[in-house]
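Take a look at this one chain, the form predicted alone, written out in structure tokens.
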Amino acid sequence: MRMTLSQKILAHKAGLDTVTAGQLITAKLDLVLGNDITSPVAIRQLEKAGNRSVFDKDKVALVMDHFAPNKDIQSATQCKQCRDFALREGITHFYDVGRMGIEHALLPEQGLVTAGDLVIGADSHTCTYGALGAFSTGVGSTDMAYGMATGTAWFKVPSAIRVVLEGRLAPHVCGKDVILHLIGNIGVAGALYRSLEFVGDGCRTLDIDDRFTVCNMAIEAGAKNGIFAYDEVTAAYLIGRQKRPAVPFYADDDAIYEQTIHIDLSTLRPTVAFPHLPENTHTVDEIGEIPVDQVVIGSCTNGHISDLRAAAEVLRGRKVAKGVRAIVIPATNEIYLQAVREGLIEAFIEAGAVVSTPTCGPCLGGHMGILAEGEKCVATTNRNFVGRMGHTSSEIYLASPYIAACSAVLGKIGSIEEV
């Protein structure tokens, strides 16, 4: 049938034997996601349509994470609108302060996504769940409203780029370096409306958190989605979590790809994306003296427990440099608790960092670390656009938790060899 992994899932959910790139289809959804910014718009669309109810209260997830805990009256009003809607509709998966997390870390953790699922979310980084072998992608709030009401969505079937991963990452090199390397090579439009399908023996050397990070930032290359095939790494993560059985799909041996890219993981070096695009990448060996004012470790991209462990490895027994603000944000409460139990939070605080409740916070310029004029920040987040984290003259450098933590200690962008 010559279908890619993504096309296999779309064909199944559309009730078709086969689909081809460019074909328009309507497919059944396993989950519809919204947050405190995008959900109110979708809710208003449902109200305009005559207060239509959701198609399935168990297949809609609303996560209050962008401006929660609420930072001002407007954000409080938006969250209240979501709370009222969730109560009225009896939505099972509503996550608010105290039982929340950053949506793209929370939903897999709660077992709401599994292999073979088709998921849309009114947030561009919904593509994260491809790490579990799901087809997941971001949509607008109007499409979210339609999905909540009907349980379906329309898609133009994407073509695909095959990314063959070989070898194994060196110590202190991680999934963030993999995806930044790829984006640096193909550019922010290099995979425009294509699937990025990661294959090869190197995939098995990446843990699930690295896969989440890679798929999360597929959108930064313009991709419709990023995806890994279901394997033993996926299975190990899903055990005890998933609410329903995984339904693995695999690409046909003769699947059609527009392009094949080979990456030898063993050759990768820690990589940093300079302002103001994720494609503006440099390895640590190419970086001069760049002082930093702030470091952010967290977000849906790198707020997992392995990310916090990496940061703590650097910060334990060391101090954040004078004049640097170091902010650590665990992605979920479960991750936060695990970090407490492992002594990671203690290490962060003793080093001079501050630890926040789970929130998107400064990633989108929300709160918990807005930048002033001319300030520079090293962040484990996913975007470094102009004004993304504050003043339009501020600068964001995207990097792994290792590089971020090292930069906090050094007071400048630096690597593990320098601390």
Given for the second form:
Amino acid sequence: MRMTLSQKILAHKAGLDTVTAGQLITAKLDLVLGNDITSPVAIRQLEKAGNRSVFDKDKVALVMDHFAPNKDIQSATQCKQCRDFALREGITHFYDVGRMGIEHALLPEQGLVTAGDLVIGADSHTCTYGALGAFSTGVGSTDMAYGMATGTAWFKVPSAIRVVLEGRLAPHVCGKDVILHLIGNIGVAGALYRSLEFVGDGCRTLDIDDRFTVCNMAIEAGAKNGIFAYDEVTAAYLIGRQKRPAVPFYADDDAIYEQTIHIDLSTLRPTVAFPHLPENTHTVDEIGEIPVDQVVIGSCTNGHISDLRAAAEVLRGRKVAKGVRAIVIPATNEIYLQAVREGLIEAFIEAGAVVSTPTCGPCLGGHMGILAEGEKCVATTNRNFVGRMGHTSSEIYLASPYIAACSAVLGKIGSIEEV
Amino acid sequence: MTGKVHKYGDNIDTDVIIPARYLNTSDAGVLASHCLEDLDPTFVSKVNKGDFLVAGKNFGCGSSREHAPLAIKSAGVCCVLAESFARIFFRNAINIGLPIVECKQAADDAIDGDNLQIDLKSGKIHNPRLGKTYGIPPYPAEIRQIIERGGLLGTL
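I would like to compare: after the form predicted alone, may I see the structure of the form predicted together with the partner chain?
Below: every chain and molecule of the assembly, starting with the one above.
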């Protein structure tokens, strides 16, 4: 049948034996996601369409994470709209302050997504769940509204780029470096409209958090989705967590790919994306003296427990350089608690960093770390567009938690070798 | 559709189309008043109803905020012409009934201030300054249906 992994899932959910790239299909959804910015628009659309109810109260997830805890009255109003809607509709998976986390870390953690699922979310980083062998992709509020009402969405079946990973990453090189290297290679439109399918023996050496990071930033290459096939790493993560059984799909042996890219993981160096596009990558060895004003460690890209462990490994027993503001944001309350139990939070505070409740906050220039004119920030987040974190003349350098923590200690962008 | 061209470059992202600091509202008028503010602070004052936004590749990359096409539409832009679109922006524009057209040559050739004619029905773009006409492939039937019903919710 010559289908890619992504196409196999789409065909199954559309009730078709086979699909081909470019075909328009309507498929059944396992989960529809929205946050406090995108959901109010969708909710209003459902109201306008005659107060349509949700198709399944167990298959809608609303997560108050972007401007929560609320930064101003308008943000509070938007969260209230979501809260009222969730109550009215009896939405099972409504996550508010105290139970919430950054959506793309929270949903997998709570077992709401599993292998073989088809998920849409009104947030571009919904592609994160490809790490679990799910087809998941970001959409807008109107698609979310339609999905909530009908349990379906229209898709143009994507073609795919196959990314063959070989070898094993060196110490202090991680999933962030893999995806930044790839985006640097193919560009921010390099995978436009297509799937990024990660295959090869090197996949087995990437833990689930690394896979989340890699799939999370598939959108930064323009991709529709990023995906790893279900294997023992996926199984180990899902066991005892998933709410329904995993349904593994695999690409056909003779699947058609538009392009194949090989990456030898053992050759990768820590990588930094310079302003103002994620494709402006340099290895840490090519970087001169770049002083930093702020460091952010967190986000849906790198707020996982392994990211906090990496940051703590660097910061424990060291001090954040004078003049640098270091902000650490665990992605979920469960990760936060785990970090407390492991002593990571103590290490951050003793080093002179601050630790925030889970929020998307500074990543999109919302709150909790906005940049002033001309300031430079090393962030483990996902975008470094003009004005993304504050003033249009501020600069964002995207990097791994290791590089971010090292930069906090050094007061300039640097690596573990320099600390 | 006939209107004036406002020309920008490649990779125009949704953060510059409508910065996140304004996402604490989805009021179309408010969003329109900040449209493209971080890229061109003069845009809102010079755009007129029925004008075209013309850009290079990967227009609308970045976040899924539907506030971006909504801000553009509400600012008066009747159609976006680009070499290519980021896929979520493409969906969002279709879903809210903002016409968008992919045509590399026409987008490349147009300059700021050009008067352009775009006819979606006949699939033609005309640039009177150059005396050039460009063909554009029609949307698939399913997408045409969404546009004709004023957006995706019209098909519910």
